[in-house]
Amino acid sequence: MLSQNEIKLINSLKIKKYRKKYLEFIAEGDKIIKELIDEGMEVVHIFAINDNFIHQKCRIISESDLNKITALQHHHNSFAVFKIPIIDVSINSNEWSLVLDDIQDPGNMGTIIRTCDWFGIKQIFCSDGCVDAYNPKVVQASMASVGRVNVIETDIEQLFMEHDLPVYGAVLNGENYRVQSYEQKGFILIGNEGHGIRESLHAKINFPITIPKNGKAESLNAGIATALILDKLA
């Protein structure tokens, strides 16, 4: 049985400021939890409603207790608390890095992290206006890819000033992304779902690129745009 203090602490991890305070996050479901463990993520607690999950830190709890801590509409059979890893940031001029400006939808963020994992992008830099990578909905949408891709919250303008690498920015009036030359690796910049890349960052873009459209949609989903561009790079 979970104590009221345990329930209160675990539920606080659904809020960003408490994830930052305790440096912990939650994940749900056998597959995601096992993959995060396999990737070396440090386990704090595992809770399950049956004995199918074998781990030294696993506690059997009631379905009623699981309902009190789940972040999902329909809970899985297992629930875990992990330590947020301390990431050693390094920029390699021979590798691509993705930069996200104020991506706010958890589903988009999780999809982007998973897409980066698929295409071998090891680092994502996020503005402080982005939904954080350890939001429960992001963790679920990433399908454990958050354990394989480094996601770093940073000052984007400072990042670009400190590293003399080309910035390829996804905008509405740039070069067709299919014909753009990508000879020198650097940063791929993706903007907010509704407003695109903030005005102050446009001056930092060396190569504005565009995914051409044939229809009338105002904009393209940030996750889809990322996937198309990374597929081109691959």
Given for the second form:
Number of protein chains: 2
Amino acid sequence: MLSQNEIKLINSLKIKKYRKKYLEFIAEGDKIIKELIDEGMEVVHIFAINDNFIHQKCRIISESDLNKITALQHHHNSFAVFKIPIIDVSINSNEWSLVLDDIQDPGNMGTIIRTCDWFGIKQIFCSDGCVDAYNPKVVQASMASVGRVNVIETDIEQLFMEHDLPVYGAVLNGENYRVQSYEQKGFILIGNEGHGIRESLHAKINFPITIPKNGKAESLNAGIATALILDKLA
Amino acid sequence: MLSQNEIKLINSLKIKKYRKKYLEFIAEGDKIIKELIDEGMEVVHIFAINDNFIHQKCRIISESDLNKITALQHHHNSFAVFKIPIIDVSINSNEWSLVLDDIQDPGNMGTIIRTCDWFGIKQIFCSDGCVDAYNPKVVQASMASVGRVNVIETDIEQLFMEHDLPVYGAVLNGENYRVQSYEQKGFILIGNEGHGIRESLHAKINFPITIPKNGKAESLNAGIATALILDKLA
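Given the form predicted alone above, produce the structure of the same protein in the form predicted together with another copy of the chain.
And the full complex, kicking off with our chain again.
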């Protein structure tokens, strides 16, 4: 059984402020929890409603207790609290990095992290207006990829100033991204879902690129745009 | 002010059964509502909390009334009920069609519809296990593209039997989708988020295709996979 204190503490991890305070985050479901453990994430608690999950820290709890802590509409069989890892925030300048300007939708952010993991992009730089990578919805949508990709909150303008790497920005009136030639490393900059890339960053873009459309949709989802561009680098 | 009956009726449209009964669906926010009107969708009601929305059917309601009907966590300024259009369910055999086998996540479905609209794909065939295209979350994620792309619920096996068109299926061990050559028309088949394409459909696939990975993620989001493949046809 979970104590009231445990329930309160765990639920506080749904809020960024408390994730930063306790340096812990939650993940749900056997598959994601096992992958995060395999990636070396430090387990604080695992709770399960049956004995399928074999781990020394796993405690069996009731479904009613699980309902008190799940962040999902329909809970899975297991729930875990992990330590937020201390990651290397320095940039590997020999690789591509993704840079996100105020990506706010947790589903988009999780999908973007998962897509980076698929394409072998290991570092994502986020403006402070981005949804936090350890938000429960981001963790779930990332399908545990948040354990394999470094997501670093930073000042983007400063990042571009400090590193002499080409910036490819997804904009509305750039070069066709299929025709554009790409260097061996650099930054791919993706803007906010509604407003695109903020005005002050436009001057930093060396190669404005655009995904041409054949149909009528006004814009593409930010995760889709990211995937199409990363595919070109692959 | 909304009557109790109106509130009840509108809320029932969040459930597929009642959407089928009344042949109505809901959409929220000025931008999406205006685009749906522009696409010729028939308006049943528009409700707004201010007079920004100019339309003869628009009624001003209180924020508290809007809170009683919104399907969103944070309501927009306007809310509409539209008639579900009667669409042409026959297939245009001279074009590409997307075929979805049990896509269940509304965000994925909406993003896929929006992506089809971007790439000029005008028809999507869905198995009956797919989330309904007029689900409120699908409508919002589609960004009104549901008004421009025909989404048709059908028996997929029968669809493939009745049409002599090549079927390209996204599987785990197919030809590299970048190397694959594509005909001028046919079906692109995308499977369920968790289980992929159902076993009984595998025999119908003429060209199994795969998106190669450089990283470690076990799979790609279904919307992302769809976009990458549609991009190859563009």
